[in-house]
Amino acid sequence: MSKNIIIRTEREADFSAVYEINCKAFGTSEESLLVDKLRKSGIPLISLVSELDDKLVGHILFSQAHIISENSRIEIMALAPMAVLPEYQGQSIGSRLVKHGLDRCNQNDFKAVAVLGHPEYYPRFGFEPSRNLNISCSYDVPEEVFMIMELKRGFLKNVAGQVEYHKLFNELA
């Protein structure tokens, strides 16, 4: 099945379909909302979504974010949401949009990403835990499920400091 999914950049056709791709994987509206709102923000932003047959199955999302510390300001991405329709779950479509993703960030010059997700998923992709790198979140949560990627190698060697996310991701926290 998998030869089958096309994974490309939304269309401005497909925001309802992603709208329900979110509320079905995360059971709630608030990650939708939170894309709709982003959207309408102007920040950079990288929206991809995998098709199956016609059908879109999966979404993935990422959005301008920033390490802030005494002296800088360093702009990164940040990934989220990633959301697979719950029957298409388990069939490597999220791997898929999470490679892609991250192409697309790199082909935009975008030198590091940030994920506040699953520590036993995200790793595979080249993902460590933050504070390995001298990098915090601005959220409160569990170190574990904070993790960033340079997509440039050496890009946050010199860098410390706390990852902000847009001001719209404060209404979820």
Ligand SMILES: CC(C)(COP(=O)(O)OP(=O)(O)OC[C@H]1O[C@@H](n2cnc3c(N)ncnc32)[C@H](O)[C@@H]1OP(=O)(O)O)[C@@H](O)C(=O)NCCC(=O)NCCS
Contents of the next structure:
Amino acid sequence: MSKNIIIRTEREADFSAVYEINCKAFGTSEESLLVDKLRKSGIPLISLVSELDDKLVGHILFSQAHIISENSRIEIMALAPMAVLPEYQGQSIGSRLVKHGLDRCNQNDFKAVAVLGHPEYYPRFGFEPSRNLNISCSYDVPEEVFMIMELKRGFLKNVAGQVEYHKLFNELA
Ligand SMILES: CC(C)(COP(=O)(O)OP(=O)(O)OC[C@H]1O[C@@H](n2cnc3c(N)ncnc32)[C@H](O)[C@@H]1OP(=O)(O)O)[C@@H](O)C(=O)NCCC(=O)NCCS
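Coords for the form predicted together with the named molecule, given the form predicted on its own:
Complete assembly follows, chain above in first position.
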């Protein structure tokens, strides 16, 4: 466990390091380019970095998404992408980014967060399979990888619909 880790809001001076972190973690520039485009899109974002001894080693992004039903459009946040430099993985840096990010979403009054990811990883933070609720993902993904978490208790009670990420995510799908 790395002790000298600071989690903080991303600044403009971090953009190139964040680009590199995403490239190295994912082995492609697709997520890096998506992050760049989302910053320019103007939608609500929460973007945090983890800094270890003055070096950026991780990044997490939350962006505005919506649960769409016939007669409603409910704002939530979506966690994606998140990345830790390969040589720093497995030291809980990713977990700290998720926890700080969820706290920040809560402080900013977002009521729920969705994630598409590993079903063994995200439940430890409170995410549950969306199939437990009447909520699905607009992308054609296995249902167990799509999870959602209430930040405000009861917020998703009686909510049914499909989560739509910002259309820029379609380029990744
Ligand atoms: C996913 C990732 C951010 C986790 O960061 P990390 O600092 O290694 O995370 P932690 O140390 O807090 O947790 C490690 C756990 O993550 C799991 N993990 C590693 N890669 C994973 C992945 N792609 N998806 C889900 N879980 C993963 C490990 O199995 C480990 O589980 P354990 O605690 O049960 O042993 C990092 O592995 C990474 O950058 N992966 C490549 C990019 C990626 O797949 N991002 C997620 C999708 S957006």
